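This document starts with one chain, in the form predicted alone, laid out as structure tokens.
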Amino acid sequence: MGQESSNNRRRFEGKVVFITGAARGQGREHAIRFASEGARIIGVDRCEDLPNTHYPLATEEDLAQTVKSVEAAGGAMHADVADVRDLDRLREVFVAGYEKFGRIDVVVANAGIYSPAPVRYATSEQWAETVDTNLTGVFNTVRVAVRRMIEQDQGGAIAITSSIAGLKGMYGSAAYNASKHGVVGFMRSLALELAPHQIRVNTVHPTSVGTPMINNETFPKLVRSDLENPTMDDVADFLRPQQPMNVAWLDASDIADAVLWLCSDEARYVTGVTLPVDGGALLR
């Protein structure tokens, strides 16, 4: 037989990706992506609601889900409860994980909250809740992971999911805003001190996505508060002309496919870069 074609080729056979936020929304994409081109997962997720966040965030059941989308996609995922401000409860989830497939290839920082306040109102909490989650998260995540990827001696890569929010100023979301702008310094950091180990590190900065994070009862409120009781449509108006291309929010789909394509060997020598997935959100 003739060598297999390329567009069969499945880039991720044998290898094993942790990822975080799993749960739902973008993380549920990617898991079941990975899993698609042969990655088996790791997955966490809170899985509970957080007090100074104003919408529902994924459940135990929105878990449970992914790692049966995961198996349809003939995918195998070790999938249990852990907040990324956790480190000792990660890093347990994490090596169960290790233990059962014995090996680390991709880790993907997802996980992450969107709770929006001018600072005049913000309270310490609120910042506190986000910026733990958002940026502390991430190196928790990286932390349980990276040591056995070094020893492992075998190359690998890290994506973390920021936003446009970590490349351009927004109103009314400072601690969204200081969080996903310091992810960037903390992957620009690590790519060069993961880069003689063949690991490559890199951002990926999507526009709106149209996931719980906006889908959801409060959103409306917060960016048409100029209406009585704002719908989804109401917000897609808002969104529109904030992307030249005419796009009100993006699907998950679309953050997986530079994801995956900054994890693959198709991107071997691409690190400490700044992916925009934005609809040209950021040429406004």
Ligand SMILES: NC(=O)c1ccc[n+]([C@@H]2O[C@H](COP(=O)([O-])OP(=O)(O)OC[C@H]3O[C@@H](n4cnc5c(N)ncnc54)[C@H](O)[C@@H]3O)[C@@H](O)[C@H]2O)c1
Contents of the next structure:
Amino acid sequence: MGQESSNNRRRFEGKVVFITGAARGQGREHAIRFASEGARIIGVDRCEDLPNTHYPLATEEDLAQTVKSVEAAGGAMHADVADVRDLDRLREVFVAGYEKFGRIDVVVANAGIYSPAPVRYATSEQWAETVDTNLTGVFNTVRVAVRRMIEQDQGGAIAITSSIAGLKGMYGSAAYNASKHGVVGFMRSLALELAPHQIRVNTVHPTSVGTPMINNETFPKLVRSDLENPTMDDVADFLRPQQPMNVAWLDASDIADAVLWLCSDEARYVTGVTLPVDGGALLR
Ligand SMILES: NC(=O)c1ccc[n+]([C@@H]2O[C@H](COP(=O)([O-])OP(=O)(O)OC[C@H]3O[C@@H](n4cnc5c(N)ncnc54)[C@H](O)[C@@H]3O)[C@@H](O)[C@H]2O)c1
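Other form of same protein, the form predicted together with this ligand, not the form predicted alone:
Let us now look at the entire complex, which starts with that chain.
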């Protein structure tokens, strides 16, 4: 239903949306969906693997594909490589996009990594890589955009992608868990700070989503260590019971539906909210 339901809507006509982690997965889906509703997009992605994250991150080709898909949806995109941990580079790319499009209305802090390691084996490098990307990266993302948004004085919306791991414990991934809880505290403080400017700040909490973050060679071995050569079907058997609605993982479009609504005028007084999109997973 998702995409179909919003096909004729133009909730972001003339608006500019800044998205991190835009090369693939949810970030790409957000870019296409915002563009299909009239927005111009500023998008960044690291486009290079990380030493302690054991699945491939996106590539420059992926980011170029997002640009093509945004254009096919009738939009325009300023896209460039930036790591959310690198404030100066992030600012440089954002400002180039801002100067091209002339305004900023929405920020979607979506870039993230999932790099589990039980605490007794985890290294400082693993911890730092996850927390710097998933928590400090969100701070950096907001920081490069928010002053211009305030000065523009026309309100705005910030959506931060957390996880169900931002609201409950998740075995064996303390750094991810801590970073995804961390953005909730960040969001609550920022929502208070920006409310007088009519800028709303919310977090979205997906359960598993069928993107390369779980659809890769490592994830099946992690969650199905009981099997010799686990497949994504075996992963599905493990994940499905975690959602009372009996779905193994969601589509990126399910998360885009929530993010677009949160950032639209339909949610004009919704701020400071932790919105699960989880098939009921948090009920357990
Ligand atoms: N896939 C899931 O099961 C799931 C579940 C809950 C929450 N999430 C969250 O959703 C968000 C999007 O993830 P996804 O599912 O699209 O996975 P994904 O791996 O397909 O996309 C993440 C994107 O972020 C980019 N990225 C990673 N580190 C970066 C950095 N330091 N700087 C800039 N870009 C960086 C990657 O290259 C990639 O393109 C993440 O914050 C993730 O934690 C994912």
